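Only one chain is included here, represented as structure tokens and corresponding to the form predicted alone.
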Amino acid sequence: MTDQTMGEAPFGALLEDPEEMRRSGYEVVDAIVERWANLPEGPAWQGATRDHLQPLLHGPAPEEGRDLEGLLNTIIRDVMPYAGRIDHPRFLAFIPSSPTWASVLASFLIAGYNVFQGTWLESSGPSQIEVTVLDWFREWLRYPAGGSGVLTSGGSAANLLAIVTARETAGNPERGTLYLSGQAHGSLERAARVAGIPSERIRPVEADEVGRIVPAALRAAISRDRAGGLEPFLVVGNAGTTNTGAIDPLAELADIARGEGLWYHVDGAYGGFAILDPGVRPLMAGLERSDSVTLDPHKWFYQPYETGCLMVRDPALLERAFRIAPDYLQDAEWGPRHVNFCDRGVQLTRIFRALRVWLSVQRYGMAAHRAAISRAIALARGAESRIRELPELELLAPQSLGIVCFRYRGGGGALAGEELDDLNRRIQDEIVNSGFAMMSSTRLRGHLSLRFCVLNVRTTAEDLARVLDRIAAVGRRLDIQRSKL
């Protein structure tokens, strides 16, 4: 059989030139690096619709291969642009991420080296890493030698693999019925459905004033429902809603869970690094008496998306939960002692995230880690300290973690109800279209908030100011113009 027969050309193609390889990185680092270095003066967000894009980028899969410099220009000037520049000193909405260069550069190296992390015979040196850092995590969560986890995609995917844990450590109960915050994050709803429990049986549990759980409340809830036949067998609590950085009465709940025989997972993906911040510490008494945590690296740990983390007092059950050995994996059984991360979640095939986890840790010292959680703390309870000085502006909840929520009220107060909403809708979307920042809303007690999220390295106190006082002025201005008409 000769090589062009066998494929062989073809296949040679998709290997590049070791000097190639060398100038487009280079190019790519360079694209980087510009990026970040400019990223203040560009705007904080920038979108573009179908129409604009289709023409642009859209079109058959071609059958010869291009020119690799102007496809990378293709992308650095029509691709990348056109999304929210989250790491950017005023995209403020939703959660943002600001990924450390160590952890950029460790995330280059992971794929590079296309590690497959699903066992120890496959990946020794990467599951010795994630074994390290889920060390570290547990120290911080102050969970008992012995607790570990595992790395994943996310919040959400953590959240499931805590859910599917505590369902089977309670024994697949037929009418198994969980109970959680009506402020709670999305994900854990998806969760439970896709682990078999109804939206019938996922109890949205009364919250106070400020969107903790009413521990009372609670009670009743689980009584309740066991008097109905139902199987309670897991509680979720918030170390940091995602509407207001709300933390639960964590002790509390623990002592409910523990009373009742119940799972207690507590999802920290948000808030949960706030623990490393000596204010914050004493708020999340009871964090460390859960069994289960979810955390978000990605969010305020200065990681790229997609590394989260799930951790369990007792790993032992997050492997009976998932565990499978199937006759092609035995060579893979090295006992005990080695991990392998394939047995602790529903992904066979895994990338070595916890390496920019470690790199950055290495490189930046925890101290610098734990200075840049309590700036960003301090930086919001300064956000909300201007929002009380401007009398055009209202708090509608208070300042906790990062999270800050208010609204434009105007300087008589005349506007409530769906026009006050509105009014705030369209300072909104003008300030977010302009560029100038990126800021998200929900709603809180039936009204429209604007909501600010501090968690950027990037961000100071005068981006904030800079901010509010845009707020205000668009305010003003389309006050005025509605009151014309």
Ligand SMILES: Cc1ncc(COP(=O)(O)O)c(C=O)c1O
Second form
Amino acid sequence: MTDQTMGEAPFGALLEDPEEMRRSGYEVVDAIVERWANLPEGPAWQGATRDHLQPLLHGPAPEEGRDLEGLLNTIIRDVMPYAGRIDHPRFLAFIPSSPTWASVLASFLIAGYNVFQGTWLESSGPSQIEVTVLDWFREWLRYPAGGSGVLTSGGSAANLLAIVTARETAGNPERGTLYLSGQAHGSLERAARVAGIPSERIRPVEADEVGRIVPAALRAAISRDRAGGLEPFLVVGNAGTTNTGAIDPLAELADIARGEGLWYHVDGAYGGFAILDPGVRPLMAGLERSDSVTLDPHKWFYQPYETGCLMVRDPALLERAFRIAPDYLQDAEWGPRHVNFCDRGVQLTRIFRALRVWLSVQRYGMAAHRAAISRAIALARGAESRIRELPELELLAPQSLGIVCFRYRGGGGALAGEELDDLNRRIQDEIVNSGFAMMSSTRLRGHLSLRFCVLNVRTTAEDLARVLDRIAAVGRRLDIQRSKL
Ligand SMILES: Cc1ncc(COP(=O)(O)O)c(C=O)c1O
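What would the structure be for the form predicted in complex with the ligand, given that what you showed me was the form predicted alone?
Below is the whole assembly, all chains and molecules, this chain first.
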């Protein structure tokens, strides 16, 4: 053994001195705490072009290491500001996320301990925590005993696992077709593509004027396909669409799927956790009869990104679809009560995501999580009322869960078509570029719609009122300018 292989430099140079670890660790904590404390005063969104960023950040990989303090400063000053502040109280675009402090701390612990959570052998304690967290989710969904699942990187990954499990359970039909609402999230189509189901065997079924799948149209599509020699195997319902927050008639979909012998998956990535709100629970009736449900704790359960979940009524079917038992993992068999989570999805090496949820629930309690969800819904309802009050604005879809879709009425209501879409696009651009609020748009029945998604515990009724007032004011100004042209 040479001197170099005995742990001396340069190999030891990848290790930090404990004092420097503490110092830099505190610096990172301070940066995050400061960011959180000042969120409302800063912009909700800030972007920069490649021309701006490349000179600041691009360069060859350095041969020698650099001072950590300087590097952290660069990251905090030149990298992190150029991103949507998704947890800003006026970040209302897409689906926001606002992780709890406990879940952020858990993320640090997860990275620092770097547990391999693919097998029970290598992660008994962490796997027990995942079993426990999944059992909480099972209870909230009112799934029967025995239901469980797996934590994933997000809703897209969970939808992929569901589609593959449905297809495998159906015996891998050669001409298998799947059915979803025309309002379903794009990740389902992508997942189908990954699973080898071509787009011509995906049936987007008509949705009604508020975005709920029309059950009669679903029945008709299934019969038509059967008559044409196709092999329906999966119905997907939405527990909250991304566009409008619409909840499909989940019980009717359960009846259809059962009656037809099809797998029934519900995409609750956005809205699934709203089942914890007593007012929403009845609207989700039928969810408990599904075969699988996608949940996304990194959305409406206040966790950091890459905390998603697939729940299944019968985990044996999930394991049948994904389990591979190579010789080199033969030591990892602890028997059926000791889950090897690598058997429930595509990841062998997995991080210990469950700790985030577990620590958050233990630290703040379920009452606080439920209250945060209910509060977001109440705030969205309040925004809807204000839109109705403001003569310049009109609703394009009723508030559902935390989502409200609306637009500015141009020309005192006389403007329509492309011109009206264009005016609303310009209002949105002005507000987003000012950094005051971040919002996104969508298309509803062919029209451009502005859209709020309220989720963050920091958002207040005043924030929403100020953004709506500003939309009306910017709209008035742009409308006057337009009419003078
Ligand atoms: C209804 C729905 N399904 C699936 C997804 C995809 O989830 P993820 O972004 O976590 O992959 C989203 C994301 O917004 C969603 O709203």
